[in-house]
Amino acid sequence: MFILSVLKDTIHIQPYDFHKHKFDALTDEINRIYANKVIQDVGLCICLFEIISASEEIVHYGDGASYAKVTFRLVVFRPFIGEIIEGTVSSNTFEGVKVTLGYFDDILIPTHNDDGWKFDHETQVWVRLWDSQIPETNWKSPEDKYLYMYMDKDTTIKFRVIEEKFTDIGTKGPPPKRTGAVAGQKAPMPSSSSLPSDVMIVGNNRGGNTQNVKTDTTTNAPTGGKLVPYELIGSIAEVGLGLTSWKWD
């Protein structure tokens, strides 16, 4: 579920952080830049794991900040395809069942590419249909053919990761500004981004451009959800998966 990724970056340290130990200041700045951000084809950055190497700091003329070339490892959330994960049902949407892990919300179990789903309009939740073990001779109605398993909100669910999607939503540039470092004074920004120009880095949330709206792949109609930089697609189409409250024999 979690991997270690090696990155290289030029990290700047502002003068008001000079009182810190060099590696403490670099750690704080790396976490500020990368934590809770998605890097395309890498995953969701969680935090710094270790600093491998750091050059001597350089102070440019006219700029009070120091700059150091740093090689470091980040803890990154990126499950492998086929991994089984336990999460919580967060909502039922047009696309399917949404699942959250607490720190990552963009997980979808789609319902439109599988005949084993039915939407219950009374409860407004998706229902997973499984063949009933009741002999056909004992059916009281045709509905007895299936077991109806409701995907209620806030219930624990196990699913298998079957796909991952990285989407370039067009956010590129410097990391967010720091404020409050000096009372009443806004933290200055470097003249250019401290991120490498070939690294795409975006927040793990659904804010931003309201025109980045998901569309159905078959009808091209809006689904109501917004594009996200990193999304996992899951499945419960096998015995042993689904809500943990279900009893499998």
Contents of the next structure:
Amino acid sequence: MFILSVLKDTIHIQPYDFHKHKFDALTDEINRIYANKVIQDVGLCICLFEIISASEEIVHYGDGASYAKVTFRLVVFRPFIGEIIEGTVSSNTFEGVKVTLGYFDDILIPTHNDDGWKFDHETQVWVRLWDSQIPETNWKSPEDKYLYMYMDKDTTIKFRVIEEKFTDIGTKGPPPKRTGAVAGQKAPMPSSSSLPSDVMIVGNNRGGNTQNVKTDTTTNAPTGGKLVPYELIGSIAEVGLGLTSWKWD
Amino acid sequence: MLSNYEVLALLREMDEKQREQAKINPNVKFAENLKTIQFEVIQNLSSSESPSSTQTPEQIETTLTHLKNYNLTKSEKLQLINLRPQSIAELELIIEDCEDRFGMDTLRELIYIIGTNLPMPGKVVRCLESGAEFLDDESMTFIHYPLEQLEHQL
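Alternate state requested, the form predicted in complex with the partner chain (shown: the form predicted on its own):
All chains and molecules follow, beginning with the one already shown.
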């Protein structure tokens, strides 16, 4: 589920962090900028893994912060297509079953693509239909044709990732406030945009362009549907998938 | 690619360092987004259902050494460690074309390797003799040892 991605970026270290050891200051700054953010065509960044190299720090005229060009590895959440993942059912919507992993909520199992789904209006959940092994002659009612798997909320479910979608929805705002401010003084924000505009992906680039935008939460599309920066589409159409409490004998 | 256990270990290490820093300087604050993702991922990976909560580096290493003899792709080995399949049905999901690539006996061997090297606390795997045609399902049988007995062995 997790991969390592190599990134290059220019990291600013503010003067009140100069007391820190260089790599600690860079680590804290990289974690502050990238943790829990989606980078297009890379995935959901978790935390810094290691710093590969960092250039000498330069201080620009008119700004006290030092700038360093850093190449580093990030731990990124990005399951590959075909991977089996265990999650929890969070809700049943019109489009299908929404599954969450705690740290990642945008997983959908669409129910309109095949005939194996039924919506149960009494309990308001989707039900997956599996052919029951009972021969036709022993059926007590037409319902015996199928076995019913109810997608109840908060049940563990195993699914296969069949598609991933990256949508560029722009940023929601600057990274969280720096916390190293000296007591009583306001932390000065860099005059340039909070987004490093020269973020480059090295190595694990899967065909995306080099200008990458970080996005963290959803925004509302004009049509009213929510747009998410990174979405996974799953399926439970195979034997062995679905609720983990299901007996497959 | 990283296994779930490696990510869990990394995040726990980060958490330890942060706690030490907090002891030295009680006023130090960490970025919110970092703490959030850290907490949520640790919670998800260390829950009782997650195999990575009970794994150690040695177990993973021995499992990989045993799995070298079988012709498995990197992603299949990664999923075997992350998901810890307990039956042939689960194995079929992870390994593509497993009936063509491996015979039933090989699949049973794989389950045995995983069951013994990446154990769930309280369960032990016993290898089924091949040719046991009288059994309906082809999964391994599990002998349930009470946890106290296992602790003596560890």
